[in-house]
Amino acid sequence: MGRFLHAFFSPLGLRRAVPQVWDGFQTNIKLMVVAEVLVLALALLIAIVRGLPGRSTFPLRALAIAYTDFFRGTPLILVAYVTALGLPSLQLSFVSNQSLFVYGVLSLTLVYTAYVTEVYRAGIESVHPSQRMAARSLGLNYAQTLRYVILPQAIRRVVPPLLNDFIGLQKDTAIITVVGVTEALAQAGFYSNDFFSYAGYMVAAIFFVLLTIPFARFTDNLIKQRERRERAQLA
């Protein structure tokens, strides 16, 4: 037992580990705030897409489902290096000269677009279709009653199931350390191969979950919140 607390929470390994790791973790939240910003407009793009209505749109929509179902799919460990190692070999002027912070935020886009993007969708099916009938009875076109009625609701429906997914995101830009990003996780390890101790996995992880809570208990409140005026529409 004192070796493992020795290895993992000696106290002068964690002070020591700090300054070492937080250079990395400012990476991390970079990765995170970039990506987010990407994933919550492309994915409201998709979304929206995925809705449109006629014949003619149907190409657009299958584009917009097997973008969905493979990102889906794909685990994000397997999209960077792809994108990472795969972009580069191409020797494309623009794409394949880029920093590896860009293929990882790249990576996390590509994947958590394709989660966000059913976040939204799901949104938006929810709103009544009687609304749509209201707004285009009032004379407003598909994309103003898109815009005016139905994304309104639809967005504010979904806010606590995006910070959920941005939690995950959040965590997830640890994996963008694989293809040589220098975050939080490699930093660890660099302290840990420098002096023989864990404790700079330890600061990682202590990281990691004071970002994560936040989002959390600002998350269940938002649905503490949503719960209320459900009930007191009801009531």
Second form
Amino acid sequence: MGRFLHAFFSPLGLRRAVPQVWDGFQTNIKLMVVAEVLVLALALLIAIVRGLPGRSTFPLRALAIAYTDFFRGTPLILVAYVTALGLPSLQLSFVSNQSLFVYGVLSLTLVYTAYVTEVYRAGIESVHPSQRMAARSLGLNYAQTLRYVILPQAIRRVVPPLLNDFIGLQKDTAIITVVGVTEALAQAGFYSNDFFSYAGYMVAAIFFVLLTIPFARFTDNLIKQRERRERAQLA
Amino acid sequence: MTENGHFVTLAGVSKRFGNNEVLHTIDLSVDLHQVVCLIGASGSGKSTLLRCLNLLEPVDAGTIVIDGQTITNGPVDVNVLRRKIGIVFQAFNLFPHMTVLQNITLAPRKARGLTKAQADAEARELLDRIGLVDKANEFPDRLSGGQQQRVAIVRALAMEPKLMLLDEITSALDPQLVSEVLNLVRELAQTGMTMILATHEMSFAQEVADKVCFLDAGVICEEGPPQQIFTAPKEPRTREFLSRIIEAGRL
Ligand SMILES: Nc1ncnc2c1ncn2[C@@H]1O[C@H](COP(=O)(O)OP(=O)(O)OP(=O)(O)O)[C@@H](O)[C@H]1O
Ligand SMILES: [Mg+2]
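Go ahead and give the structure of the form predicted in complex with its partner chain, now that the form predicted alone is out.
Full complex below, order starting with the chain above.
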């Protein structure tokens, strides 16, 4: 028991690990922020493509479906290996000379865009068809109807599930360590090798939790607020 | 104006949903400034007919000419067509994420190209007419059903349509809210708006209509001036329908 406590929680070990792990954790934060911005935009685009009307758009829709099916089914760790190790080996001018950070962002974006596309799509489908009909009958075209009537309602409804997916993404930034990005988990590993102590991992865990808690609370509150408002409307 | 003087002409219009023929070779004409009421049992095709008129539903056969333009074949810009035709639905269908003012000004700004200032001014004028200026910045869920439906009517009017289609616009309202909506429709009729309305309010139809059409299973079974239809219907089916309505105390 004493050995266990010492290995994981020695106060000196924890304190000493903080700066080193924090150094790596900043990379997690950057990965997360860049990937989230990209995911939000790309997923919206793909969700819109999947909902396009008409026969002529079928190839585009098929492509969008293939993309989401593929990347929802593939483990992130595998995508990370293939992008970070595979793309450079192709020796193409642009695709192959990016930094590991860029490949990390790419992997996270590819996988999470697939999830978030589905979230957006559920939101778009939850808007009653009569809303679209009302907008079109006023003379708004397809794009205007989407932009001003459908999407604002759809996005409002999916904010809580979106935030949940982002909590997942936030944690999964640690997976990017496997391809050699020096983030929090990597620094924790270095620390444990240097000092024969797991305190680095504990510090990393604390960082992740500290980042997640406000996010999770915010999401919970948002859901509660909505429920309250909806109940008030029914009354 | 148009073909043989009519503002709206339907000739042989048919509409199917799968194997279900909902409209069967409908012929109908509406003159400028006329108010035409469609009556008929539930499922007789009133809503479908109105939705075909602004191409929310494509027709399977026949032609529809509105304001001199044949809309059922050839290249038709539906967005331009719909700007000429206002439609109001039973369920109001206001945009819940927008204020009353935003609901009214969205289409004038985006489809008619008005500036925000112009659109706001016009919308406030319309709201003033219906006594709801003080609700301009409220969201629809803060309004009563009658107020919401009047806003929906004004939202359609803000596009300055030449033709208004009203689909059972009082059916979802509590009885005490019906009259405020009907008053607005009556006013519109007095200003000369061309209107086609599907309604179950028989006494109102009798009062405002220039022509009443009785629809039965997708066919216009009988049409004529309201006095004739309501007091001396020729067709047995019309008589049967009206006697059922009278039994239900709605005439
Ligand atoms: N989108 C649709 N798909 C399939 N069938 C439809 C569709 N819309 C309407 N119908 C059918 O068409 C028929 C006519 O419907 P419609 O709504 O036009 O009747 P209505 O006269 O307006 O009735 P109500 O008084 O109940 O509003 C009904 O049998 C209905 O089931
Ligand atoms: Mg109907």
